[in-house]
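This document starts with one chain, in the form predicted on its own, laid out as structure tokens.
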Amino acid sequence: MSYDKISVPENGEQITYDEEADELNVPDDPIIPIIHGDGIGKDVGPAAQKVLEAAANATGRNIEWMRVYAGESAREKYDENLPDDTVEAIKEFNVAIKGPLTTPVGAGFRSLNVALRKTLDLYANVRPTYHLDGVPSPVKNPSAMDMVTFRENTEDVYAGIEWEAGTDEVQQVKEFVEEEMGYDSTIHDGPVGIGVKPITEFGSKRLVREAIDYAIENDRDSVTLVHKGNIMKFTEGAFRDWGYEVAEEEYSEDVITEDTLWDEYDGEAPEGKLVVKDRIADNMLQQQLTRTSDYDVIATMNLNGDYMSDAAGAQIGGLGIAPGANFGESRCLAEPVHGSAPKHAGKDKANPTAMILSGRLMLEYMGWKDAGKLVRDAVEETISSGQVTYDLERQIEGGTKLSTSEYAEAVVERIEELA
């Protein structure tokens, strides 16, 4: 495929998908699209490239980077926020990584992150949260946190179905809800904004399947369905019910429910069995703090997952080190959890750890687990040695403050030592 303003590397091969075998075919020199992103993306993007490339080289492979554009860089090059070239490149090459993109609050264009996820049907937002030795944390035992959140990426608030106060459209919806559906005393008088929260069986079940598959493949002990089904019975309650249906009907040989765990096994899961349980969302937020080690893999809807994964990130030192990725059918777009922090853009000071570790998640998705382990180990050793960027240096005693690029170089040196 040819692109208007994107250069495809002359070397390297394309990652392809074998539909019959349901697996990616990953060459040793894959072409991987990368969006540096807005704000600090211009700093952390190149830093992550350098580290991920070093890990690939250390394991006998190579990455051919293909620069693609979204947000500010796309406006400069294409005069639009999300050009077709970028979307088609990620579709064609299957695996990609991006930095943060700015989303305006209250007005302006909708989130480009959401647009990419929906356009590419990247239905699972995956956020592993684990503590790295040496990272300051506000909790007493941050190492207890080792949780992976699977957050549905296409429904709930990300459906984007809402109407602005004062418009003809919102008045039509209000009248329908009050007059046709019988909720005539529910909405207060005066201006009102109304949104619709769709939760489908299709979207819920494929998200839960992804979470259970991940838990089984990675020897995790449990999957927890998180919901507010005690109040939103027909949306979040339905998510819970559909989640249990998937577990009981499609994974009966591998899974037991929490009720069965206590009724038949006195709370001790038999060897090789994954426990599927559920928790109310507000209770789960406190249990993340009070019973952290009880939770391995979380499956939940969009808004719950956003809150929970950010709160989990705070427990291990903040969003500056929190990785993430978006999974779809045979497709992965890795991205850090944090925002674009435009006031720090171009200053070579931002912490690139989150984007580097998002790249680790991408490498593991590709089957390069050895390279992914090198990335994690090298990052952890660099931080525990006190070589850190400004955000961590000001919190630890005796640390050495490094710029973004210097930190990346330090991680690369560790990779070369560990390889």
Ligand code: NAD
The other form holds:
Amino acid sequence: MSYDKISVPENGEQITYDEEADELNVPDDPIIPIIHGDGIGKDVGPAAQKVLEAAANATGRNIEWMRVYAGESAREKYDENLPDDTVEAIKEFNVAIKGPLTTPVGAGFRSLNVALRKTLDLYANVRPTYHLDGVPSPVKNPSAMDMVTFRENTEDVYAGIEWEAGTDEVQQVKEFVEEEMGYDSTIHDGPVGIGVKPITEFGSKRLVREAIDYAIENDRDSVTLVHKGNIMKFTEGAFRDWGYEVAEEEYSEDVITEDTLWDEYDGEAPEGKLVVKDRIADNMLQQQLTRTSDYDVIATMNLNGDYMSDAAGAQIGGLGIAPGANFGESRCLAEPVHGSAPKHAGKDKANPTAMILSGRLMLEYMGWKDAGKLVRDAVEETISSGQVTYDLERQIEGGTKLSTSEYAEAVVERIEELA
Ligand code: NAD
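Please could you give me the other form, the form predicted together with the named molecule, since above is the form predicted on its own?
What follows is the entire complex, opening with the chain shown before.
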């Protein structure tokens, strides 16, 4: 494959996917595409790159970075938001990392993040939320949180099927809903915007499968299906039903449902069994705060997952440290939970931890568990020694405020000491 808008590094090898064995072949010097991102992406992107490179070097490997462009940097260079070359490169090289991209509210283009996730069919957005020692938190016992959220990435109200008020299209949809489908006094008169919320059996089941596989592989206690099926019965309710179907039909050896747990085992899970349960989203948001340790792996739809993981991120110290990654068949695009925080852009002050720890998820996906552990340990030691960026420094006593780049250097030094 040749690219007009990307220079492929001369050194390094491609990560490939062996379809028959269903596994990635990861060389010791992989080429990895990176989008630094908009706003604070300019600060946190290069910082994460340095730290991940140090962890690779410390474990006898090397990363050959390949800069690819999206958002502002693509507009400046190529006068387009998302060049095809960027999407193709992420497809071809299988594993990549990106910083945040700005999405204008209301007018303008649709979200590039959503476009990337949909085009690359990155159907699971995975957000681990655990507390790092030394990070200030607004709750009494932040270490009770050790949750991994699997958020469906390609459906729900995020699918982008919506029509603007005042257009012929919205009028046609309104008439169809009222006249053909019989909802004649449901939508108020006057200007209306209408969106569609598709939730499919296919999309729900593959997401729940991912969550259950992860829970089994990582020896987790439970998977909770989070939905608002009491109100949206045929979309969110169907997600819950399909989720239980997967659990009962495909994992009957490994899984027990919460109902069976109480009916037959008095609430005590038998050794080695994964409990599958469900919670209504609003209840879940309060239980996440009040009964934190009851929740482990979460499987949910796009919008619930977005709200839940930001709220969970706040519980363990805020967006500056909350990592994420998007997974599809044989493909990973790591990205922090936070956005481009334009107010702080280009000031060398934003916290790069979220992007660094997103990179850790990418390293683990590549099978570089030792490098991933080094990254986590070095970040934790740096923060608990009080060397932090402005967002954490203002919340702890006696901390030292570092710039983005100084903090990245401090983490690199720890990696070198720990290796
Ligand atoms: P945001 O996450 O960019 O910022 C919210 C606030 O969180 C900031 O003002 C800042 O105080 C804090 N914050 C976030 N990241 C931080 C960091 N690394 N270090 C220190 N503080 C940090 O959310 P927003 O303001 O709602 O969105 C800004 C833009 O980012 C929007 O265009 C939005 O669409 C986009 N966005 C992109 C992504 C993505 O690329 N995946 C995700 C969320 C939002």
